[in-house]
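Starting off, we have a lone chain in the form predicted in complex with its partner chain, written out as structure tokens.
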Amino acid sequence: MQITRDWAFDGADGQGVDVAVVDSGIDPTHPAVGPVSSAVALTWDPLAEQVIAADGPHTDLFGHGTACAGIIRAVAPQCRLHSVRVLGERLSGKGPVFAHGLRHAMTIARVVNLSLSTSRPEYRTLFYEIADEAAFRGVVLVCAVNNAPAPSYPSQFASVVSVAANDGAGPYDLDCNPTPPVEFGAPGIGVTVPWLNGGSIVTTGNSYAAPHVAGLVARLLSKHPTLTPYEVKTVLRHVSRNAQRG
């Protein structure tokens, strides 16, 4: 059997996949987006010192969570969208609350889309083992590497797809990097994506990138459900733009 770009991805479209977007929510109500199946909105309390969870349709508070949304909807238009909102009004609390959406996450998605990260070095070892967790699961977290060069977590983690924009700007423009951690490019620079208000912007980052990926890979599990995360990669990088096949 040979890897292809059409044995990956030919007639698929993400059906019976589910992806979480784990971000600043998502605008169900943006038509590039349509129909988002769950949606559950984290905060922490200070006083408790616990993540509440709110259940049930939420906005989204900066535009993002929606461009990363209405980006694996172009690639995959059959998913099943599910929305963990875990940015709020405060910083205070952010890992945990990320921790805790990203838990959330693998317990209802097979495809994670994390365009966020934390660089705070105390939440390595937790979000190592979520990291780990997810790959056992059978979950893809497919991660934005972070834009400025400092450590993050889980980006480099090496059970996690991490992606880097390229300048591409077709749906299969997919480079894999020989020299991790950063393991693949995709298109993420002057992209047109879904923002609030039902408009859209044109914008550059290598967060764009990585739903890119993600809508890949549920179409790739629409196709072949059975492909544990690490054959998930093997086929990633066989159907790269620069791949060295032999």
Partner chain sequence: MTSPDALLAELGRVAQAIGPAVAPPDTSRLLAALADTARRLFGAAACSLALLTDDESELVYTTAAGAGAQDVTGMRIPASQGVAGWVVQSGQPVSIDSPADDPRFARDVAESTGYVPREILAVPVASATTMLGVLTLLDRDTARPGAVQDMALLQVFADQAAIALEGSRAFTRMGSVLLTAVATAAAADAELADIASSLAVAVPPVDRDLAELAEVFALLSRHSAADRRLAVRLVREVVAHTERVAARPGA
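Having seen the form predicted in complex with its partner chain, could you give me the form predicted alone?
For this one, just the chain is written down, with no partner chains and no other molecules.
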């Protein structure tokens, strides 16, 4: 069998695949996003020192999550989107909230988009364990790497699909990197993305490359649902525009 783009994606649209966006929330009224199948907002209670979860529709506190959701929707229009809000109005959050949200996302979705990370070394082991758990459960974690040249977690781990921005503009402008930990490049430079109040902005960042790959993974799994996370990586490498083909 030869792994080609047609084999991977032809006729696929993400139908039947659940994709969780762990971020600042998703605006389900944005025309570029469409329906959101579930939503939960997670916050930290400093008095009780625990994570508080509020199920149900919520707003996007920044715009970042809506941007990621819109990119995924454009690539895999029939996937089911889920919002897991762990970031606040300043696009910041607590490590335990992030971890709790990621674990929740793994229970409801086959693909999880993580356009966020932590660079704090005390959380490295925790996110390493969660990322391994996801891989063993067949959940594909797609993680944007840090925009700054510094380690971030869980994007550093081999069990996730790590993504940085490239200058591509087309749906298949995917590059593979022979020297990880950054494994793939996808469109994320000067891209137009959905934002708050039904609008859009032009922006740049690894955050916007990761959901492009998450959308491709959703399309792939809608056509080939039995693939494991590691097999997904193999397919992505084969269909990359710079892949070495025999």
